[in-house]
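Here we start with a single chain on its own, the form predicted on its own, put down as structure tokens.
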Amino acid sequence: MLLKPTTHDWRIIAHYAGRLIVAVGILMLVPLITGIIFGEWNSVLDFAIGASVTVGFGLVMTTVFPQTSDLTTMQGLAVVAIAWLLAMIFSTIPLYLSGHYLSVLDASFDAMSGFTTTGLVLVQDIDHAPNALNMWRHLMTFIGGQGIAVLALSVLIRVSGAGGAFEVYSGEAREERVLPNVARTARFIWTVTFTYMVIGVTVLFAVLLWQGMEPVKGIMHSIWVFMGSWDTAGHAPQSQSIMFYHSFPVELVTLVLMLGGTLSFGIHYALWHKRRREITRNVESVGFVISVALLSTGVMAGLVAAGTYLGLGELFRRGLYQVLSAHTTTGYMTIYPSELATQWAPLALLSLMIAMGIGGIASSTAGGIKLLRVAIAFKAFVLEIKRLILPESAVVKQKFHHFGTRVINDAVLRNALLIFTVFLLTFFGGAAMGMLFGIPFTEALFESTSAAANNGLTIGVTSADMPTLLKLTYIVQMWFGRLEFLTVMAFFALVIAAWRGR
């Protein structure tokens, strides 16, 4: 029997969702200041309106519904689900006002794509977009990669009680508390991010200067490309993505940043504290290496057989780069989308889609099913084989290393298989929707997988002229995939309980 949520429940949810939205509104000051620096006064007005409306709405929610109560699990999950939707809605305001979107829905699509670090875009004429707009497009991915709640728990809000903080934190599909206190964990995540940001931006800036880019443009592009790479988001300031730079060094730097972004913050914490063996023992990092090796072999074999690219250099820059971009769910491309549709052999395309679907490592900036769940499913399969061939009296256990030795039990396996199954259903459900509009199965499945796994690689389906219903489908897929379904399901359960509960 569903228990009907009380008025008190809704007041708590509204209060804390309002706090998170205030954080989003405050961050709109960054592109506003960028616009002032570059004299982009139309953009300044756009973001002044956006920030005022967003902060105003958040303050109304927190004032009208004052709370000091701690959050329950259901309330915390609902706060996160609602906050991500509200973040999309309010971020749409300055995007649409910029004039670079054909409709409010297109601007909403890009806002959700940014916050979920997906990277599929409907923006128009991005090559001539103002710096303020580009700053917000990339800042959304930067916020989303670490998490809206992680940002808020770090510096902008206080959630009463450690339990309430953890419910908000875990609602963004994060399970690891690398430090005992959730707020301290959130601050550690930002410490790691800003440390690598200094290094990554410096290296990218040096490379772009060396290639002859003007210094001011170089520093802006370095910041934006870092955000797109580290947060495995794939947003780029130019329509040609990473191809715009025609630079092997830029591609190498982005590869390193993508790999860094797909490592969990738990692994980063272990490395920072010189526990380097964790990366060679952790089931996810080991599984990532094995998966990349197998899928890269599939891609290379398909490309070589088809004669798509000639020479190891081209295979690396066009083939392996796409595999790593897909597996880390970054979505940067060194080829045109049409090449995937017309020049990649079926084996290469299938391997790339599997990489997209699996995604990166849990509790990182990456999306997808996650290596941890794939590893658990594989080890459970091995466990069943052992049970079949060993005597019935034998006690069989299957262990794996994930920040310590863990044993596969029914609860662990059930959780992994549930999310695994729901992801697969979402991939094929989105593909079916695409096929309703006449898109061939392969292209429809590719784009659906990219949206639900928060990947951003495109085979050419995503465009401003695609059907409205397909845009809405991808928005929902991006939202579901980023929060890994359970948070959104908990929110819908709360809504159903309010309607039919007792």
Contents of the next structure:
Amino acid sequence: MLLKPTTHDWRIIAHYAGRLIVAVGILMLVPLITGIIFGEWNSVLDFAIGASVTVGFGLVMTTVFPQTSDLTTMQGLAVVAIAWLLAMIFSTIPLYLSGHYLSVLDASFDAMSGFTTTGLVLVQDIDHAPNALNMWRHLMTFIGGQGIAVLALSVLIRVSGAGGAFEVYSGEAREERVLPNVARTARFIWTVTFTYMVIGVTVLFAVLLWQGMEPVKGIMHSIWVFMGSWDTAGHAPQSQSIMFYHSFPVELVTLVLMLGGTLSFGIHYALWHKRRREITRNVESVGFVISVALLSTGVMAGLVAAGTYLGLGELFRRGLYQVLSAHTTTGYMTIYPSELATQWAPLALLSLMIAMGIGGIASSTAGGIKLLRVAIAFKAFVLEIKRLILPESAVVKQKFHHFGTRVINDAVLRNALLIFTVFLLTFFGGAAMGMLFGIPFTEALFESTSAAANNGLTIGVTSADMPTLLKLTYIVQMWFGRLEFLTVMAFFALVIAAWRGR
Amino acid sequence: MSKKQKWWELTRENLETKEMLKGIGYAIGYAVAVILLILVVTIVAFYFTPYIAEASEHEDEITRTVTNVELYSSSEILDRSDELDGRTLVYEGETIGEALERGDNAWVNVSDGRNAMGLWLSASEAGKITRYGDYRNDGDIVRATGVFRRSCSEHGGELDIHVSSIEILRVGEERSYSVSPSKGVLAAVTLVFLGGAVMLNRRYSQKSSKKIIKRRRRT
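Same protein, different state: after the form predicted on its own, show the form predicted together with its partner chain.
Let's see the whole complex now, leading with the same chain.
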């Protein structure tokens, strides 16, 4: 029998979602302060309105629905799914009020793109945008990349002794607990991030000064580009993405930051504790190197065969950069979107799409199917081949290293294949929707993959002119992709249960 | 799960037990079915009202002759990059950001409203530009004449224009912003709402914490 969720279920979900929303609202103070510093008074009002409504709403939710018990798994997953939707809705307020969006939907699209670290944008006239707006655009990617729940767990929610914290944490596509306590894990994530932030912003600032930028703009750009790179979001303060700087050193620094962001926090933990062998043994880091090598070869071969780029420097800065940007799901571009459509050969585009689809390492800031699942699927394939060629009586096992030696069993394989399959369905489902609006298959699949894998590379489909239904499709794809489906499905399951249950 | 359970019967217990994945599988099946239904309805709807692509109909895509070389918009340059590669052309737009000086030369980004393109020019030519577009300023509107490269070997394959001369068509000016009174009123109202929410929360939290303390004392 289908059990209808009780009022208690909804109350506890609303309570925790409210807490997460309060965290988002408080963070709106950062762009508000930025606006005050730069004297952007309209932006100050935009963010005062946004922060007041968001924090107020969150507080009302937590007050009206008090915490009476710990979260169950189902409730935890629903909290995360709802909180991400609410974060998008409330973040739309200052974005839309800025006057840089043609519609509320466009502002919502950018909010979801920001939180999910996708990087597809519909913002208008970004070259004349205030610093406060740019700060919020990038801060959304920063919060989203780290995880709204991670932020709340480390700051707002006191989890000592409270159950349910892991449910909220894992709802954001993070399965591994770096430390035994989830709150400490969340704080470790922030420690790593802030350490890299100090180093990354300093290096970027120095490089930007060297490359001819004035100091005030240099410091702001270095903070924003750090957020865009580390959180594999690909947001940039100028319309030309990373091309604005016309600088190989800037591209190199962003590449390092992207790679840092795509490493899981588990691997960062191992590296911090001088367990360097983990990176050479972990199935994901090894798989990432192999995948980048293979897909770079595909891209280079395609570009050389088509005569798009012939020199080594050109292939590195235009070809390899795009592969790494795609594979880490960052979405920074050193070429124009139309160049992908008109200059890139099908082989190069296919390789780029595969890189986008696979994405980064699990439990990192990156999106996509994730290398762990691809590696498990590949190992399972090898296992089946072994079973075929070995005697029937042979006991065959396939192991992989992921913070310890693990054996591929049915549960592991089922989990990996389930997500793998749903991602593929989403890629092609989004492409089908694009084709309905007359977009050619390749372009439609490219953009759909980019949205669902939270990538942000665009072939030119994403624009404020695109049909409303397609914008909605990409919003849903970004949301599903970032939370890796199970969280959103659990939320839908709860809704179905509320509808059909007794 | 009992044998008589139907396929949609996804219970909370299922999700809390080892069969969580199985239960979510049902939910995914259900969602896929709904999505397929929506797709079919949309296909039928759009079959009768076909979408007309407007991607290439940009009003600003005009080409005209200016002093023997042709003026191109950024969209045209990008769409016809193979054809225009190596040709001298004219490009107009607003200077944005700032000049990024590299020795005797500089990069200047110029936007025509559709795209911004990188212009590589001498520092002295760049020095003619008085203002660059950002939040506070409208940049100079410039007309640049130079050689277009689809993949410039000097600049790591960048799509750029090596400018020989630049002309200021309109000098940029400072933007003025007035604070919107309606936004001010809205901000005041929302701040009152926030204040109310904070008071409600503090009062309730005190009450609930007192209740918890009382309960603990009793037990």
